[in-house]
Every structure is written in C-alpha cells, then in structure tokens.
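The chain below stands alone and is given in structure tokens; this is the form predicted alone.
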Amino acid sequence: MADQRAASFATRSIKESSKVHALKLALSMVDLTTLEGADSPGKVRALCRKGITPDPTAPDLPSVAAICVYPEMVPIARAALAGSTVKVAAVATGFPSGQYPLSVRLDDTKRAIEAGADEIDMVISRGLFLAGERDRVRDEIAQIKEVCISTSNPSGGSAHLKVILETGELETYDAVRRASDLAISAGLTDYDFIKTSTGKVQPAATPGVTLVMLEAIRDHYLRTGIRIGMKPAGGIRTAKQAIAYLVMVKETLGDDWLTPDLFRFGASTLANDLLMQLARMRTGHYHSPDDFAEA
C-alpha cells in the first residue's frame, strides 16, 4: 500500500510555470555532496562555487542548501562558502558504518562542529537497531544531538542533526517506521532531520520509504507540535522524480515543508539534471550535463 501510494505522487499534472517553480525549490533543496576517498581541497572548493552559484548563466537561480563532506574538509567547505547562505554538512559518527566506539563518533561529532560545521549528518547503528537493542541506538542519538546543541561553530551557533537511518539495511516498512519513531524520540528538535541513506548501499531512497518517513514526521508533529525535516538521499537523479517528491511532501505535510529548512535532496547528479531542465524552458533546447559540471 505505501508503494501505491507513493507511486500515484508521479502522476500528477503539473502546469508549465508552476514546473518552474518547482524546479528551483528543488535546487534550493538540493545538498551537493562529494563523499570519496580521493577528495581534495580543490574538488571541494569546486564543488563550494558550484553551490552558491549553479549555474553562472542563470544568476537568478537560487544556491544549494548544503554542502556535505567529511569532517576533514570542513574547514575547506566554511571558507569556500564565507558570505553564502549554503551550509556546511559533515557526516560524522563514523560514516557510513557507525561501527566506531560511541567515544570516537562523539568527538568526530564536536570537532566537526568546531571547525565550522552547520549541520551533522549522523549513522545509526544499525546492527544494534537489529539486534533490538533500540534504546541503546535511541541514547546514542540523543548523545550525539547534545553534542550538537553544546558546541559551538565558529559563527557561534549549534548544530543541526540528520539521522541517517540506512533504510536499505532495515528490510521492512514497518522497521523503517520504528526506526524513524525511534529517532525522533531521541530528542530531535525543530528542523533536525530524519535521512533515508548514506547513499553507500542499495536501495537507497525509494519513494515507499520516504512516504512511511514522512508520516512519521506528520504524526510527531500532530502529537507534540515540533517540525522535523526530511532528506532522502542516494538514487533520486531526475528532474521529474524530485517534482514527485515534492508533491509527496506538499500533500503529506503541506506546504509548511517546502523549504530547505525542512526538506533536502541528498543528490549531487540530481542537480545537473535540474540546471538542464530549467535550461531548457528558458532557451528552448537541451544543454550537455558537461556544460554545469564543478568548474
């Protein structure tokens, strides 16, 4: 039923300047993301310009939301960014596994922060999370969200946290259910998120998931009031599946969640395809994927 459901979210019909606009929402949703051993300060700062400016020929375009990284090129993604409006996301805690002791994914935590992080991207465990052990899994998220409320960046603020569920490795709807009930209970507070994937395994966002998740958010913030966001990361490479997951979004919580402050797309390849979609309605024909590549 959740992928019937989901799967009627893609048969809407959308009017041509409305497309519009939900093509640059989705872009403004949009957290580049480079998340490899080889990455560089120079790959990084590209991806940093690419961020704040999409596409150089479209100055009215609006920039990312984020830019996610390992913690050791925070440092790299602040600088490059001073001035901009597009955070700084660190996937600490011993991405993509968890399996570091709860010590070191604690201190992985505040030094990311400490170096100008806005945002944490943080991995459950879920072998605990399988095992059973879920109030072990729900104290360590509320570690890791203290740590994120008591350090400070350099600009003086707290932390946002995403909790990475890695839905791909919990097999069914209803574990994926329990798991985001779990983590929003671990003491998430308005506009930290509930994430699908690291974007390390398959399948990673699928539009049955990211319903069942977003009916969790709905009922939390039925019961108590407080908005928690969404990101569905890993496989979402499309123009037209973003557009879908919007409506998903608009007609599960409304409009209140069409926002970066609510909603991300966890999808570099995702914004390519954005850049050559809107492209094309203000041009009239196509463009290379090569023409918006990280410059």
Second form
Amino acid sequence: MADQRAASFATRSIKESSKVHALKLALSMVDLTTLEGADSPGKVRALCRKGITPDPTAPDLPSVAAICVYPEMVPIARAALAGSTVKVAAVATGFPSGQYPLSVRLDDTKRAIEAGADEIDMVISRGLFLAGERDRVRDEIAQIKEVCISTSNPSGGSAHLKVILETGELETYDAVRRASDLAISAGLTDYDFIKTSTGKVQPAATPGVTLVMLEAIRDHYLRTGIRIGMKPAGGIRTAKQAIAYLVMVKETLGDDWLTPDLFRFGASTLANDLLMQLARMRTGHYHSPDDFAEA
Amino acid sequence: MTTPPENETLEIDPRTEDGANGRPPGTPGTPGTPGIPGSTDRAALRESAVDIEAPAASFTRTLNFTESWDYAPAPERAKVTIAPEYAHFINGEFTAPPSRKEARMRNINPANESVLCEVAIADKSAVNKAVAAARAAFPKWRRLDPRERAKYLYRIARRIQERARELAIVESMDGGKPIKESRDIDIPLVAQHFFYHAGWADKLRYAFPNRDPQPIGVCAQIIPWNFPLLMAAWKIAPAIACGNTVVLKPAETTPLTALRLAEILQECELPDGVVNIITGDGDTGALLSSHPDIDKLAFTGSTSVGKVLAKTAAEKNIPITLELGGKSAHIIFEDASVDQAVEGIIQGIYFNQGHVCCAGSRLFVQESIEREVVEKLRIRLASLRVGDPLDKNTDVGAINSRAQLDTINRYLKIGVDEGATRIEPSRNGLPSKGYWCRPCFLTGVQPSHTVAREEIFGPVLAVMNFRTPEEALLRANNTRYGLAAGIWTDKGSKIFEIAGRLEAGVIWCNTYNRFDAASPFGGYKESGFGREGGLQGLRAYVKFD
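Show the other one: the form predicted together with the partner chain, since we just had the form predicted alone.
First the chain shown before, then all remaining chains and molecules of the complex.
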C-alpha cells in the first residue's frame, strides 16, 4: 500500500503555471552536491557559482538551497558563496560509513561548523541500529546535535542537522520508519532534517521510502508541533521525478512544507534538468544540454 | 467514539521561534506564490449547502493543503463524439433512434447536468426482438469450435484496449467517475475480463473435470450504473465464452459505454445476435427478466430489485445469479500499520464516490487507536480533490444522478439526527452545477444507527470501534449483507482467524477494493449468490446434462 500510494503522486498532472511554480520551487530546494575523493577547490568553486546563478540567461531564477561538500572543502565553499543566500552543507561524522569512533565523529562535526558549515549532514550507525542498539544510536545523534547547538560557525549561527538514515542499508519500510522516529526523537528541533541516503549506496532515495519518512515527520508534528524537514538524496535526476516528490510533500504534509527550509533534494544532475524544463516553459522548445553549464 | 480528550501538548508556533533564530522560513530563494490558476472561476463555486459540525476539539494541529501551490486544471482534452440519439443493438445492428412519439430518456452528464444525448427505452416489442435474436443465434454459437469463440473474445479485448481512452472519457462523462479511475481501473479491467475468459473458452472441460459443461442458452443480464462497462464485461465475457447468447440491459443513467461496446462487437464481427444490448429503465428490466424465452437471469444491483428477480426466476424455474448490496466491514486492529490502513480505508469507501457494492462503509477501529485513525482520516480527506471528473487530478467525481444524491443526503441527515457527527474536511470549491457530495465520515455511530445498517452507496463512512477481536467479529457479522470485508493487522495468525469467521464473500487483508478477473466475486446473505470471475464465475454460465 505504501508503494501504491507513493506511485500515485507521479500520476498527478502538473501543467502550465503550476508546473513553472513547481520547477522553480524544486530548483530552490536543491542541495547541489559533490562528494568525490577527487573533489578539488576548483570543482567546488565552479559548483558554488552554478548554485548561486543556476542559469545566467534567466537571472530571475532562484539560487539553489545549499552546496553540499566534504568538510575539507567547507572553507572554499564558504568563501565562494559569500554574500549569497546559498548555504554551506558539510557531510560529517565519518561520512559515508560512520564506522569511526564517536569522538572522531564529534570532532569532525565541530571542525566542519567552525570552518563555516551552516548545515551538517550526518550518518547514523546503521550497524548499531541493525544490531538493535537503538538507544546508542539515539544517544549518538543527540550528542552530534549537541555539538551543532554549542558550536558557532564564523557568522555566529549554529548549524542545522540532517540525519542520514541510509535507507538502502535498512531495507524494509518498517526499519525506515523506526529509524526515522528514532532520529527525530534524538532531540531534533525545527528545521532539522532527516535524509534518506548518502548517495553511495543503492537503492538511494525512492518514493516509497520518502513517503514513510514524511509520515514520520507528519506524526511528530501532529504530536509536538515541531517541524522536521525531509531530504531525499540520490537517484532524483529529472524534473518529472522532482515534481512527483513535491506532490508527495504537498499531499502528505501540506503546503507549509513546500519550502527549502523543510524540503531539499540531494542531487547533482537534477538542477540542469529543471533548468532545461524551465527554459522550455519560457521559450516553448527544448534547448540543447550544452546550453546549460555542467557545474 | 469516545469524548475527545483534552489537548495534551502545548501549542507552539515554531515559525515564530525559528524566526527569532534569524532564519525566517521561506528563504532562501523561495519563488513568489503565483496566482491560483483558474481563480476567476472561483466566483462561480459554492460551498456545500449543508451545515457541517466543526471538527472535534482534540484536533488542534492541522495541515494546510491548499494555499501556496495549486494544481492547474488538467482536463482530458481528447474529443469524443456522442450522437444526439441512441437506440438498441439487436441482431448485430443498431436500431433506428426512437421517433418523437416513442419512449426515450435523457442521458445527463452528472458533473454539469447537461444533456449528453437521448436514449431509447425498450418496449415489449424491442425486448421480444432482442430475445428472439439471441435465441436464433444460440444454436450456431454453441456449436462453434470453442477455439473460434475464444478468438472473438481476444479480438474484443484488443479492440477495447485500442479504444481505451475514448471509453474512459465516455465512462466519466456518463457516470461522473474520475477519469483517473475509468482510465486506470475500469477500462483495463474490462479488457482483462475478455482476455481472461477468452482463455477459458476452449478449456471448459478442464474447469469442470469429469463433467460435460454445456451452455445454458439465452442469458438476460441487467447491470448497474456504478461500473457500467466493467459490469457489462463481467456479464458478457463469461456468458459468451461458455457458448451462451446474451441480452444485456445497461442501467438507465449509464448506457453509453455499453453502446460503444456494441460498436466494438460490430467491428470484431461477432456473429449477429450473440450479444444484444437494449437500453431502458426499470420497466424494460422487468420486461426482460419476465420474458418467457430466457434461460438464465443475471443481475447486479439493489437488494430490493434482486428479491423481485429471485421470485421471477423461481416462478420460471431458471437459474439466477444475484450480486446485490453491501454494508461491508473494514476492521482495523491496533497492530496494523495505521498509515497504510488509512490508505485502505480511503480506497475502500471513497473509490468511485462510494458507488461500490463492496465499499468498506462500516469502519471498525480498535478503540486503542481510534483517535489516531480518525485524526489521520480527517487529514487525508482534506487532501482529496473533489470536482470535474474529466480533470486528471480529480480524486472524487460527481454523484451519478440527482436521485442518488438525494438518497445520500437523506442518509446524512438521518445519521446526524440519530446522533452521529459528520466530519467533512475537504474544502475546495465545487462546480455550481452537477451532483456533488463531499467525501465525509460519521463518528459517534452506534451499531443500531440507520447509517450503520443500510447501504448508502455514497462517499459516507460510518466509524465505529471495538475492543477485542471477538467483538469485532460480532459487530462485523451483525448485518443483513455479506459481500466483502477488510482486515488490517500485521499479525498473520490474526488474519487467518478473523477471515475464516467473517461472513462475507470477498475478504481483503491489508488491502481493499482490489479486483482481478481470475478472482471470484460475490456475496453471502442478502448480498446475493453466485460468483463472477475466476473458475467459480464460469459455473453460472454452464449446465451439466
């Protein structure tokens, strides 16, 4: 039934002005991501430029929500994004496996924030979770959240936390729901996120997994009034997919969640497909992929 | 339902709190809210005329489903042609439309009350002609090599697939059901029924081992308005696969797709007279069912008419199958996956505006999770889109006819008068014309209430509770009907225990309203007898000498 419901969102027919609105909204929700061992300062700067002005021929389009990089690249991203609305997100806590001592992961988080991260994308210990050590998983998340609260980034703010469940390793919707509840209950506050995947494990984000996580967020909101955000990451490459996700958010959590503060796409190639569709809506025809900068 | 408990949590406004953190919502880069598409039409929209009680006080938080991003209208634009007049399909030909003096009826589009066309009402002579044509065609059709019969069914199925889009549109215009249902559910199932029975046509000896199945003869078939073409397929496909010939009467309000099916039968060169379709009202149905030269009667519709037909069949001593009303129980145990169960409830009662004989119209929720289920139902209902059946984003379409809308409204009034609370969360505007009923549910329903006992046949759910599995069984079985039931629990042993003791013909476990040509469908008690679909469904169309 979860799959059936999740698939139903993709059958909504989104046309004309509501499509343009959705495409712009999706663009503003992208966490433009590069997480490669080969990432260099030049690559990150190029990505930041792309994030600020996704399509120089359409300056009215919104910037993306954030640039998501490894901690080592945070200072470079921060400098490149100075003066823009685009946030710096750092994957931390021994990304992507999380198989490091807790002290190392806490330190990783602290350093990333001090270097300028506005947002921390952490990974949970899937091994502990699958071994049934739920209290320890919750406690670890709580400690990392504590670091986010107590550490100031260079602009004096604290970092928002995104908790990656790596749903591809949890396998069942039951486990995804339990992990979502666990993460949310570890002290997440308004505008912290839960996130599906690192992008390093298949399957990454799927509509079914995202729906189950949105339901956990909804139930937490109805109980407590706290608004947790959601970030599906990995595997969302087309505008059509992105719109189906927005429909899912709208019909599960309502329009209040249709903001980059509460919903993000972790993606590297999605932005250009959104730009291509937006250009088509503007001009009436498709443009060459070469009309849009790679990064 | 219990008294709503006090709100236990503090009401806080997270946006205000977060705003104080220097990060107002909506940034960065939130695009501006566009005007609501089609907002000029909103002036013509009206709110439901009936006063609704405010939701119970325990619902302090809600989700906002309408504001910032509305879907633009997405109407199905393909044009279909509907002739101004239609008459019967007898002996392979369409008869001339009725003259002004002859009886005819107006065919109304329930979504806007416009007249789509006028349709003949079959009188005695038309019924006689149709039965005579079926009688004349029977000897040759029954003797035809079954493999050849199968080819006709395959051909019909393929032609239905080819004309699927047109059939879906006509079905939605004629009956008011949302295009996404006629397109994704009705028409594919119609084709599936012909494919499935094509497969049986030359294998009947294997369906009934060591017997010699023979066709019965001329089958009179009377079908309802809720799934017009699908019911025609359920009736015609097994009948002709087994070598019978047919006179079919579609419902008074929804004859159009059956007449399109007649066109398809013509295109497929089905031998003349094997299937005859006559349009008309209840009088036509009475003429057909009491005709002296029919060999078998099949009816889907209301229990009251079914009882009359059962008497007719008994007097004529011919076999009859009846698929009648229902008041099906949908049981949600506390160990169910609640979010999935809520989807099942929605599918169970609001599918096809609740015009479903097996609709899960009595909801029994274990008391320990009743509050949660009711709250989630309320939220989910608020996201349902009610309106133009031809809009691809419509979830709940128009009520089939004025008469049915009146019936539903009468039951709603009785429900509230008897002490139930009506909860109707969807709030989008409704078109100013047409027959509309917002999906709703009734809480505080007691098993003795009228709305818990009688079939409403609309988007109205009666919510009741239970404490133990025994009580659930007792309440679920305490009804005149016995068509379908649903069970939601993650515990397999409970499914087997409960399903084995429910008095219902179809029992869905952790799903609802799923149909398949291979799966028999039919009822217990006043929901009728005989099965349609599957091996069991063939039994109604053969005899053993």
